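Single chain ahead, written as structure tokens, the form predicted alone.
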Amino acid sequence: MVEKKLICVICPVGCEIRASIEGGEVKEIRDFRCAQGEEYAREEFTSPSRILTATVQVKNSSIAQLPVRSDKPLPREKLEKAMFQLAGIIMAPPIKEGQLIIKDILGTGANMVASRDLEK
């Protein structure tokens, strides 16, 4: 059995949260002062995800990049192949606050959209 550890960053107390893990599977988590943190924290431990942050690149603009996010969480182990996704674009303005920049990244349900508006 491993013990593993992490601080929730659910709410502003920051709960050192503690998880006994045998087999890839959640045997127990302790430590957690709410419902939110022990939510978070089996979540983290079996399938951790995460917004992603990025820009893209803008052709026939006064700026060189557009920046981007995901409209949803991402499998962590995939982020990394989502930015070299995202490396290959080029969008051109004019280009609208959510518009959809790519839809459903490597097959996660998420879709990549813009930050900002961009006017020719």
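Residue numbers count along the first chain shown, from 1. Nothing here was measured: the structure is a model prediction, and the numbers come from that model. The term rigid core refers to the most C-alpha atoms you can superpose between the two forms while keeping them within 1.5 Å. First, how it differs from the form predicted together with the partner chain.
Core-aligned CA deviation for residue 107 between the two forms: less than 2 Å. Shown in the overlay between the two forms, fitted on the rigid core, is a CA shift at residue 22 of 2 Å or greater.
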Given for the second form:
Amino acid sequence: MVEKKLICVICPVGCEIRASIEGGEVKEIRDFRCAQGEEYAREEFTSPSRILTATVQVKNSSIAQLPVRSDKPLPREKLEKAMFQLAGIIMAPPIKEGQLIIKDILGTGANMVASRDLEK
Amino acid sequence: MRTSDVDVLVIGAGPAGLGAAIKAKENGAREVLVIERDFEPGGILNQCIHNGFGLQYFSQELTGPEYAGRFIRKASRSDVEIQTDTMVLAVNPSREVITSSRHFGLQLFRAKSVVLAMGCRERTRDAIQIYGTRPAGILTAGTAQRFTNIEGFLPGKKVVVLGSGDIGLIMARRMKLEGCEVRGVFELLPYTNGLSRNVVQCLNDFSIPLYLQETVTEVLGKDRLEGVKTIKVDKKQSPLPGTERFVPCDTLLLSVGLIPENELSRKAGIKIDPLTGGPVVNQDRMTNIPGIFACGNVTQVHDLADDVTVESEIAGTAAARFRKGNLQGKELSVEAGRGIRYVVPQRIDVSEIKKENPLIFFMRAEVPTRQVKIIFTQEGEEKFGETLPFIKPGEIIKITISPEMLKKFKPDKNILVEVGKGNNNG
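Mind pulling up the form predicted together with the partner chain next to the form predicted alone we just looked at?
Following is the full complex, with the preceding chain placed first.
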């Protein structure tokens, strides 16, 4: 049994929620003040995930870097690994917001897509 | 010099300016012109590539460029004209605006109403007077953000962040993801000025240490920054001898506050609130000069782009409807009292109290406090109160007063907004 705690980010109150975790499962959870907080904390304790935002190089354009994002959250521990996948990519305009950059990055099921339009 | 007449002239094509311009169009303004000094619209959102925008306004989590893109496309569909690469040189009280541009030279615009949406600037090393040499490697967090996210230059490898504002936290994560070593975020105050979400997702996620009540006292290095000296401080922000340490780094990012950009406003004779650093405005975001409005970070430094949009829509609507004849003239002042640093709007048109629209007040707390009641009083008598579970200076407080509740206010007495007595600091 492992004791873990986190700060809830659902609202500005910032509750410090605690839980007892065993074998990747929440056995007991306490010190939350609302149902949303409890749900957030359960997920955060067992499988935290985040949207990844970064940039890739872009040639023949008014800007040097194109902003990109994942269309779904990635497991938190894969964020840094995913950055290496983006490092070699070079795009060129025209680019449309939502255009695919990397499909199913690191087998997570999330795609990296462009997050802005870029005209020639 | 080219001279033209427009209905509404907006200065700045960031989220505030675009939001105001679109609303002005929707409310009947014929010619709406936005002046932008950058080469494209979008403002600072273009470099804010992280997510977290739009949760309130669009009920969807967007990145900065995506949030800006929605307004850029809508402005284009609504026939809002945007003139880029153009710098406003002066605004005068009779709503004439002089601009300079490579393509058009000097231009004079006569506007029926003007919306100021110039945003804000970051405080620099000079603003906080850090002692030491003048090596390369000391940047504001926003400058580093532009280099990294748009121009394609990483400003350094070993990074210290001073100040825990949102941009500092966001950049700590960004530099880490780009492979930098982030030595820590130092904050003079006993609490962060950023959103809790950013502390968790930018620092805790990447094990970046946050040193509260500890600040940078000196920078060292001749050509390039070699490190910073730090010291812990007590509650009164006085240095604690014996707690000095040297932190090696080649880059110092400053996230030490934002200042509304009001040089044009001041020159135009617009009254500035020393507490917000922005124009004193009424519920329509009109300044003391009739027909000149202000919204977004030029008025008050917001935490969320969504709130900027809300404010810009108020200003854009009012700018479109503005006619000299419909001014009421009689206004009450709204002042910040105990526990409250500032309130926007600072003035209310009396006739507004009788209308059917709710009024939204934005304010900031002076210190973090649990279980507080924010009260609106006139002559010491409580007219409205709202209890909040938690307030902190880093997160703006929004209080909406319904038309029904507004009727309880007297039309001839100033309003004081304060934290009710008997609250515990938390």
